[in-house]
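What follows is a single chain, given as C-alpha cells, in the form predicted alone.
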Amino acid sequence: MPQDRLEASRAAEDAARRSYGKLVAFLAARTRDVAGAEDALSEAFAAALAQWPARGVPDNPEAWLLTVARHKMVDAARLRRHDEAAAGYFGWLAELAEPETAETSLPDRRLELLFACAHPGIEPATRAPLMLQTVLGFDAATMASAFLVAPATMGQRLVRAKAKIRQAGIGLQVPERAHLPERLDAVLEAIYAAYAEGWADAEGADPRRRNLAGEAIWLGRLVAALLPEQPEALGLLALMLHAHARRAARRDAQGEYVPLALQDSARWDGTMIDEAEALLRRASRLGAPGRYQLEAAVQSAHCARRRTGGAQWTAIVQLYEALHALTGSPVAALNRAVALAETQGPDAGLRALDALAGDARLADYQPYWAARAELLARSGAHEPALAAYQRAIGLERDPAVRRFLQRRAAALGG
C-alpha cells in the first residue's frame, strides 16, 4: 500500500477508534435519527479514504468527518422529506447546518445518547445493545453473543430501534433529572457489557475493543457524577475499578494468562482499588443493594489478598448466594459452585455444579467446563477432567488462556 494512503487510513481508523461514539451521537443529537447519522458517517469516512491520500490528512480528522458527515446528512434529507411541510424542513435543516465544529464544540454526548436510547419507547431488550452500537460501534454480532440471541435477530432489534426512534420523534437528549432513574438500569447495563468486551482484550491488541475498558470507566464516572445519589451506578464504577485494577498482574512477563488466584497481589494498582472501596461504601450506606453492589463486594472479597494474604471465600459464597437469588444469573451459580470448593472441597463444589449441568445457557460457556475440569483434576477423577477440558479449550478463544488450560490438561497426561 502506497505511505500517503497507508497514512490516510491509520488516520482514519484512529479516528474511528477515538471518537465514533462521539461522532455518532452529535450528529444524532440533533437530528434523532441514529441510522441517519451512522450512514452519514461511513460515508464521510469512505469520502476521508478517497481523499485524504491525495490532499492530505487534515490536522483535525474528527472535525473533517463531523462536517462531511453533516453534510451528507443534508442531502440525505433533502431527498428523504421533500414531501414534509416546508417550514418544518427548514427549521430541521436550520438545525443540523448551525455551523459548530468539532474543534470547539464536540462535547461528550455520549451520555445524552445513552440515556435517549434508554427511552421507554425503545423495547427494554433492544436498549443497550442500541447503546453498544450507537454510541462505542459494537457490531450486532459481537452483541448477539453477549445477550445470548442470534445475530439475525439482533440485527433486526436494531433496525427496528432505530426506524422508531427517527419516526416517532424520540428527543435525543438527557432527560429531567426526575426521569433519570428509570432509565438507569439499561445504561449500567450497556456501560457494563462494553466494560466487559474491553477487559477480554487483557492484551490491548485488538484495535476495535482497545480502550474500550477506559471508556467504559469513564461513562461510568459520568453517571455516578450525574446520579450520585443512585447506589447502584456508585456499585458499577466500584465492581470496574476493582476489575481494572488487576489488568496488570492478568498477564506474565511472558504474555502468558495468570488465573486471579495466582495472581501477584503486589502488580494490583492500590489506588484504585482504594478508590472502590470508597465507591462501595458510599453505595452501602444508600441502604439499597443491588447487582453491581454485589458484584463489587465479591471483587473487593477477593482483593483482601492484598492485605491479608487470602481471600474472603466464605463472604464470597454468601455473596453469590445473593447474587443468584436477585438474578437467577446461571453464571452467579457457577462462581458459588467455584468458591464452594474453596471453603468446603472440590467434591462439594463440584456437587454445585452437577445441579447447573442442565442449564442450556452454559452448555457452550468456556468457564463452566474449566472450572469443571479444575474441580474433578482436584477430586482425581482425571478421566473425566481431561474431558473438560478438551471442551473448555474448543471454546476458549483468547490464545493465552488457551494455552494455559492446555498446559493444565498436558500436567493431567492430556
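If you superpose the two forms and keep the largest set of C-alpha atoms that fall within 1.5 Å, you have the rigid core. Numbering follows the first chain given and starts at 1. As the structure is a computational prediction, the values presented were derived from the model and not from experiment. Compared with the form predicted in complex with its partner chain:
After superposing the rigid core, the Cα of A44 is displaced by 2 Å or more between the two forms. Superposition on the rigid core between the two forms places the CA atom of Q390 less than 2 Å from its counterpart. Relative to the superposed core, P61 shifts its CA atom by 2 Å or more between the two forms.
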Contents of the next structure:
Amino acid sequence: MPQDRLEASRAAEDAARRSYGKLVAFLAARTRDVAGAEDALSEAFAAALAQWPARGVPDNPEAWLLTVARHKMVDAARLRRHDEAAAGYFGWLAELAEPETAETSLPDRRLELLFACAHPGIEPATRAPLMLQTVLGFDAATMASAFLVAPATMGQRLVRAKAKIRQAGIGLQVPERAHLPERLDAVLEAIYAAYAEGWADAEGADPRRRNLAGEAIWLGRLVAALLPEQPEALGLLALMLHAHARRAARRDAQGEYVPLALQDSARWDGTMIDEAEALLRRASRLGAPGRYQLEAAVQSAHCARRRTGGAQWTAIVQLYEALHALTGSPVAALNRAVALAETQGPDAGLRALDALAGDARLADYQPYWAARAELLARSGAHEPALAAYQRAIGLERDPAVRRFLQRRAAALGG
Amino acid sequence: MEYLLLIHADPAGLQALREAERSTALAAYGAYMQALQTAGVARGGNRLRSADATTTVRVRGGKTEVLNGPFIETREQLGGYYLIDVPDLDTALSWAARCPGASHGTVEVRPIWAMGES
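Output block for the form predicted in complex with its partner chain, input the form predicted alone:
Below, the chain from earlier opens the complete complex, with every other chain and molecule after it.
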C-alpha cells in the first residue's frame, strides 16, 4: 500500500534524523570502525525501507536498526577475518551483540564521536565534514558543494580520516578534564566552520546543503546539552543563534541583500535572540571568557538595536579589541576598524584599516574591500572608493551581495 | 597548476534578465577579471561570441566538412573562459564560485594538461 510505504519511509527518515549519529557512535565506540559502522547502518536503513512497509514500523525503530546493523557488522567482519586485528574485533562485536543493549535505551556516545572527528590527528579541513557525515549522515557530495571541494577529493578525505581513526587508534572518548578545553576548541571550531558555510548560502535554498547552518546549530545544541558547564560551548551556541535570528532580515522582498545596519530589527527572531542572551548570561557566570563568548557578546551588542534603536558601538569596539588580542585574527581587527568608524568617524576607521593593508590574509577577502570602499565613500574619497568597490565586487560569490556593492558604487557615480 | 574555467550559460536565460540586471551581470565580469589579475592568478580569458557565429570543421575520410553552428547542440553554450594559475583545485573552485557566470550558468573547472606531463 502506497500509504504504508510512505509512512514507513517517513518513520525510517525520522529514525535516521534522530538516531543516525547515536547508532554510529555506539557501533563504532569499541571497534573504532566508523566506516564499517556507517556501512552496516546504511544496510540496516535499506532493510527497514524494504520491510517496514509490509510488516509495519517496529515499536522501537532505533533498537531494530541497531540489531540489524550489528548483524551486518558481524557478517562483514567474518568476510575479512584474516585481518590481523580480527580477534580483538570479534571480541568487541560480541559485546555489541549482547541483547540487552537493544532493549534498554541506547547510551549516547555522540559526544565521544565528535571528539574523535575533531582529533588533532585528523586534518583540520576534514573535521567539520567528518562530523556532519558521522553524526548527521550527510553524504560526501553534499559536503563537497558546501565546502567548495571536488566531490572525489571530499570522498577521499573522509575515507582517509575514518581509516586514521581505526588504524591510529583514535579513541572514541571524551578527553580528560586537563585536556578538555583545548580539545573542545577543535570540536567547536569544526561546528562553527559548518555554520559559517551554511551562513554563506543566504537564500538557504540549496537543498543539497540540507540547511547546513541549521544542522550546525543542532550539533551546537548537542554539545551544549552534553557539556553544560563548558562556557565556550554555550558561547558558540549563543553566537550561532544570534546570527541565525537575523537570517530572514538579510534579504528584502525582492531577494536583494540588506546589510546588518539597514536590517529591519522587527524581522529578527525574538525567541532565538532571547535564548541566545540567556545562554550568554549562563556562560559568563562560569567566569571563563573566550572567543565564542566574545563574538556572541558582539552579536548581543548589535541586537541592542531591537530595544533601544541603536547598536552599542563603544562596546563593540572593545569586544573586537579583546577578540583581536585573544586570537590575532585579522578579521577581528577589520571588524574593530569598522566599529571604530561608527564611534569616531570614517577617518579613524580608515587609519585602522590602513594598518591592516599589508596583511596577505585580507588581500582576497571581500569584506575588507567592501569596508574600505564604504569608509572611503563616507570620507568623500570617491575615486579610491570606486576602485575598492570594484575589487570587492570581483571577489564576491553571492550575486545579491554583488548587486548591492554595484548599486553602492553606482551611487558614487561609478 | 593551471586550470581552465569554462563558462556555460543558457543565452535565453541571460536575455530574460531585465536590461538593468543584464548590464549589472556583465559589469561584474569586469570586476572579476580585475580581481583575478590583482590576485596574480589570471593567465588569460575571453568572452566568446554567441553560438550563432560558430562554424564547425571536421575532416572525415579525407573529406573536409564545414558545418554551421556549434558541435554540440544544447541549450547551454560556452560563453567564455578564464585561464588561471593557482596552487590547487580548492583554490580554483573558490575562484570559479566567484565568477559571475556561476550564478546564472555553470562554470566547469578543468586542469590543464601541461606539456610533457603524462
